[in-house]
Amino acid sequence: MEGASIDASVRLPGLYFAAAAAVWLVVGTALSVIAAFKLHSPAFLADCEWLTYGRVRAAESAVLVYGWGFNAAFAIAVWLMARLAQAEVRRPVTLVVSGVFWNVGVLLGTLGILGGYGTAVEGLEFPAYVNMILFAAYAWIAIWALLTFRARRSPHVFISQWYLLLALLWFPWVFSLAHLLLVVDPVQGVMQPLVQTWYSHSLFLFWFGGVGVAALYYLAAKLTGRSIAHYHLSTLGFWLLVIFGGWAGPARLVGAPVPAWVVSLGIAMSFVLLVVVCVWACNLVPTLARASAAVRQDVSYRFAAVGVAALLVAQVASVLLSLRGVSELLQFTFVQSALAQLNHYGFFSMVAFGTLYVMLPRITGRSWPVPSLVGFHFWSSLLGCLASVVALSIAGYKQGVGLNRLPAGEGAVPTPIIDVLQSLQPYLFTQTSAMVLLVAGHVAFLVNLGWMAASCCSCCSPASSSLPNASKAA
């Protein structure tokens, strides 16, 4: 019963959080469906200023960055905490409150940028007033998780709770100097780029990819029933990522006007990412490829195995990428979409969905109320990501290849950008498609989600402990 009291501790703010993730969710791709749509056809909502190109795309990254990813996380982080230190959520009112702070503060940034007074940095496109609600919002939720670690009556500390930790204390330091140097003192020079390259990659690699990687350790072993595999190599795979994964963000600069030692380092970084790329496989693909026949058709073990290899692909991608010869015919293209999507949405949003299906219905004591959704929700997912990924990639080769293609003989010119960006509309006509899926799937979601929350209340039974099975449908 033990782990039932300690899931019953967490079903409010789990329940609220994952809530507001779907519905920040749905909002978010609905949102890149209107940017997409744009690409091919630009005339498309053209007369109203709020949803020009560039301000729903702007809205698009930071809903899905603070909206959705971040209450995903909150859920997760809360969550893996208290199982793994074994220590129930105090005042769990608190950490509901503090959510409501931080959607509020997503909501006015939304609409602040798409009023136009968002800010042109990638990461932190929200007015800077909003920040500083997110940060104290943030302050709470971590405080409320670092205090249920610090009650842990477990005396053993997981890999997963290492991860969460580094996710929790490395985010409000990037951000809150990233916001000082960017957007209330903004730095100078060559110094730009370089604070903005850094944030962007720590925010992904320490905080998604740090409560990601938590979530998959814990996931392999649960649903497999077994211990991970080579277990002792992944405290070296958590070193080296804090210790070198910092210094690889300015491997995207290439080209660009800052010191060419700069540049190196984060290339040279970047290499050293596969050793902990290479640990990470060598922890989770062998305790995954030993899962039963039962567990292989669990909805949640297809999502983290999805994760997983997006990872794994996401991040071979991302050094091939920072090579010089690469990034030069590829750096301002599609591909960098491709690669943020298989980044963001391939592993992140698909180890998040993976642990909310195994979650929620321990949490709330309920079975997911319409499991052919829950197959839905996976296929479209799926699909939805696979085809959007690689439609931009080949657009953004075909892009790129067009845009550095020298012309032959005398007065002859390059090829006019216009009939470079024609030639990609059937790939970007996919990419609509894709997104398009991927909201059917999402709305899916919320529907399930909020029928599940409808049919709990307060005098609801407490959570099983043992592993859910109703997601098996598809």
The other form holds:
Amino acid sequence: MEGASIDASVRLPGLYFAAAAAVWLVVGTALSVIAAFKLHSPAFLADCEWLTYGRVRAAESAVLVYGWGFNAAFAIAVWLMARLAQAEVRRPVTLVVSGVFWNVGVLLGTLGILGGYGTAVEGLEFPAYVNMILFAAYAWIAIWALLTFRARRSPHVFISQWYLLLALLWFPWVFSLAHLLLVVDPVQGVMQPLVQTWYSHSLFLFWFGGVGVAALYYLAAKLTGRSIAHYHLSTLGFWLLVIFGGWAGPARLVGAPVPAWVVSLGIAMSFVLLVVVCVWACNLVPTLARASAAVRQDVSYRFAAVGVAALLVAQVASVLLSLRGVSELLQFTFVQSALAQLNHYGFFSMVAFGTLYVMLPRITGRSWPVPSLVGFHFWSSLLGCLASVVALSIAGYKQGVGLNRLPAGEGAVPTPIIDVLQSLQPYLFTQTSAMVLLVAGHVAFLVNLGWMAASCCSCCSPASSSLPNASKAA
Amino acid sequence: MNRIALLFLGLFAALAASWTGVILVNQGSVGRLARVVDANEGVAFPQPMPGLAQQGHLVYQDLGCAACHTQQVRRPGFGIDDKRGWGERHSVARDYLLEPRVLIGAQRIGPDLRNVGQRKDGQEGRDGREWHYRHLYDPQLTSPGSVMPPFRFLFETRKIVGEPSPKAIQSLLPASSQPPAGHEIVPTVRAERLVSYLLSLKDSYAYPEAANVYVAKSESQGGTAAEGAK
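Hand over the structure of the form predicted together with the partner chain; the form predicted on its own is what we had up.
Following is the full complex, with the preceding chain placed first.
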């Protein structure tokens, strides 16, 4: 099977999911800017109920997860599945149809949150009925990807495919269980936070982690043109992740009124996950390090390298943060936001950008219309992400010390919370600027992508495509 | 093909195991927790929220107050929640038994609100209601420098028709926030519900499990823990 015809079969769904993802990304980061701005200027847009802080935050995370993250993951999963299976995607239009349903769901859900109909469950904020639409659309897309896997022509199943299968199969279970236990018929009392952390942890570890790591293995091998270093270890890492990953979620609930043993077990399991992190490091770092000087200039390579670094740092940091002594200080602070930023943006989004920059030119047969925008996107993403993670970490540390430590001296009283907040102002300003930088980069990405899609569509549309043929025939 | 079957089976088994371990087992214990009947008072605790407060809980939920406020008091020695006066005791699982949506929160930009009803009791007016109205209308009035957003959309400025409303709050506001002549500012139904909810927030009943504060010496370097536990 020719690579070109496989790529061509992904053209329509790939472009659709990538474009939808890019639009949601701009919307989501614009909401991040609003939320970040409100933290130092609370009067900003305060009289608009739809844009009150709590709702903007919920909408922001829902848009970035279900709008940007999922659409990007769909694009990547479908393309990688087809490429690695060396099989064409059949009837790609059906993927676009279910993709439209998915995005209508995300749109309704986002308006629902802003209008006050959200569920207030972290990670499942959309109104209940939206989850049904999402589930149906998801099922179709996942089945299509699995059918492509089934039709594979290549006998070898590459590690990326394992991770993709993990992501595709695990998500519908956790999503539907969490939906039933939290939204449809909520479980009693503190079972709710327990189910919630189990869900959001699984979502990030198995869905975004699965697709992201699959893409990293693929990019590392493809871009450098070498095989993965210590490849035999990769299955070990995979199975350790599968077996122990699902237990680590409750580590986040240290000190919460839930049974202490689930939390302790969660912390122990997150230590096991460190082994998985070592495997990823052994596989990916040496492989990427072997790249030639020319490859290092490639923007996808750079995005992938940043993604690997963020993945490793974020996983180690999350284990450290779950330790009791550390979480006493840093739980409930901006350090957690910094970690989330590192995980979702530094790792997943960077890897997704890297993959899309390789994938889109191949499926459309066109190069990026404005190459300088590609570089701008990379640098603004990198600097914005770094600035945000650093600013939030410092802010969170100061917040943790302010909230949880008595000032030195006999008979000291706790620092008033407003004084603590005032001392964070410079960092919260930095966070806003970092978010503005990200929006700029994302707009550049969207413009470039839109341009590419437009030129691709104009030559595929019947009117113009019949012309060259006709003239050729003549 | 067999390896693939194994993969599918393995994935499913791992998922089922983590679901059983994390959710199902706990569902059998904390998920089944019952109320405690106090023999002296002849009432079961926790008591259901009053109806107005229950509706206020929905307002709290839909405005996303939980983005900045936790509702879980950490035990003495683990943070200084006790010294901040955020609760007489740490929160226990039973406290949340009757809540339709448990919002323990994950970010403390503002103070923990688990016992805010108790804290504001007796401040400005009978039960602190006026304090909350002022605070929600404009947090800068009660807490200059706060980053909590104003919730002015929970109040209505309207023309006085006939008798002025007994609920009007403009007398609590400074000169700069006064309505035009002949107008008054009244809390909307949602504001009344929300404040009723805030006032209902107090975990005062001492459950047996709350009395037994298990602060291991090794975990919290000595002194502070013992002090907090008493």
